[in-house]
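For reference, the chain that follows is the form predicted alone, supplied as structure tokens.
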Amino acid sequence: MTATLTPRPDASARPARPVRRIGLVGWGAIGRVVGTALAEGHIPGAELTCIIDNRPLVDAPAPQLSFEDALTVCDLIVEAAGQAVVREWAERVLNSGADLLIASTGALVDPELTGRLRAAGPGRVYFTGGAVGGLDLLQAVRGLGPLTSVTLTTTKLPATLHQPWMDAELTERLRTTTEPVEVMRGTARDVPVKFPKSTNVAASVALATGDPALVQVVVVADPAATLTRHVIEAAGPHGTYRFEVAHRPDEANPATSQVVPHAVLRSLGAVVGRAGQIL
């Protein structure tokens, strides 16, 4: 028996894909950056609809919309504005029917909460790995089984965190320490729930590696910090694996660091489709 192959159309008569109505939660350090490159066109097959900000906005290149409006015109939502948008917002974005793409990602170390929005639809989740790199490959390690050890070490200038909850003696020790110091050690589930605005890093390693109470964390305050450092060790029966990166800190939000916003362009662009790209 012989098979019939139907030819592959020719690419010039497949249709276009669609161009996704992009709406931007926060107009901050990373907003900014991601909303005039969007406005810009710099993103094929995305363009800026709305922003959605508590605050009013001057200056914005969209119009700014409220979340509930925001969801009738748009089918992507990217969250540049923390983790308690996540928190309040992302089943609602994922039930409407749009997808999520998330920048705090700590809020995804709440197993209730990353329940619900497995549950929840038709629309897709979505997170960017932010500052740090070799998720792919930490990714890829577990189709091999189970890593043993995982261990993120990030060190920033004090004052960046600083956080509420801090008693008196820490407090002081980071705005006098003249050498670095260690503020906080524990897991991926614990550590972005103190630091929400200085360690999403730690649970895009625990996206990444499938377990939020393997991965381990040491937050460390360094006055001489001129670059935000992540360190990223992991070892497993079949292998061994050390990342490392340095970056400087955003002027506008010394808390995240410049490359931030061009991470979730970089997502953004795989997310609609972007020729040649690799989720």
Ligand SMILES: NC(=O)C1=CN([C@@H]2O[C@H](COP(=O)(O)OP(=O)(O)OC[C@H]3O[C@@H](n4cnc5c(N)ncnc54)[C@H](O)[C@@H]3O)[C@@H](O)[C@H]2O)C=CC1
Given for the second form:
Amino acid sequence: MTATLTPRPDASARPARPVRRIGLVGWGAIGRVVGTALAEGHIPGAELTCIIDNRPLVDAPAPQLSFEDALTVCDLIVEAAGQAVVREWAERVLNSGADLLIASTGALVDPELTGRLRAAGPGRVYFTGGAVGGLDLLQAVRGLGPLTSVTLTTTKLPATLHQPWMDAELTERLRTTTEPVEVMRGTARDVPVKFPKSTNVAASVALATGDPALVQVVVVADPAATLTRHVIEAAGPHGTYRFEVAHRPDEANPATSQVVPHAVLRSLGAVVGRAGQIL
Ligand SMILES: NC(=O)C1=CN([C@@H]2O[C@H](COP(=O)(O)OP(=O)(O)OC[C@H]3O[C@@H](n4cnc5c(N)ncnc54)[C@H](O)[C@@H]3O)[C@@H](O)[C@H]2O)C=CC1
Ligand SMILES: O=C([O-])CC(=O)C(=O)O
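Please show me the structure of the same protein in the form predicted in complex with the ligand, now that we have looked at it in the form predicted alone.
Whole complex next, starting from this chain.
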């Protein structure tokens, strides 16, 4: 059989990819590194158009705008501010037509919000892998069928895990312990809500594997954890998987690992169509 296929248009006749105008939400441990790299032109195809933060910024490399104003000038919003920002703004970003790259994936354990984001558009939503690796492969494994078990064990310095809901006894234990303390064991549906600034990775593992209730999460506070450690173990009928990372924490915000802004930049490169990326 001879197929009649339309020849691909000549490369010179194809429209050049437009430079994406980036609005960065959050000028903190992640945002400063991402914004500086963008302003220095490290991601071809992406330019830093504005920064959104609820604190006044000095010496930022782009104008500070309100969220409303940013949505009139940006075509891609990068969230590096916190789960509350995702809850409040994600749907509006997507409905405005801008794409959205989310770091605070923990907000997505709320099925109601996730459902609304699925229905929102025409903007498209993306999630960075953030502090953990292997999510691309775990997402690919889903093509073979569901996994039967997924576990994430996160170990951090005690001070980075302290939360306002903790009682006096646990607070004191975290302050004085000389040994590792298991502070929570639950599923990826429960844990990111309890540790909103330090266990987004649990939600990211759930986004990759498809079922937050299947992902068992153990959160350990260890005064000896100069490196933040995340261990993902998964199994299914087609194989077993184990990914372990140990990161130096950010100096100003030790709840966040130093690698995270670089993971955001890598994700951003992929979204804007940078060549030579591992997808
Ligand atoms: N997916 C992952 O692996 C990781 C995700 N994260 C997420 O990224 C978020 C940001 O992390 P960092 O940069 O380390 O935090 P940070 O605390 O150093 O900086 C957050 C910045 O966002 C701003 N901000 C907070 N709420 C805001 C709001 N409602 N509107 C505008 N600006 C707001 C703050 O003023 C601050 O400048 C974390 O809260 C966490 O949810 C953090 C680490 C890893
Ligand atoms: O940076 C990290 O290692 C992980 C983190 O804070 C998070 O998952 O929210």
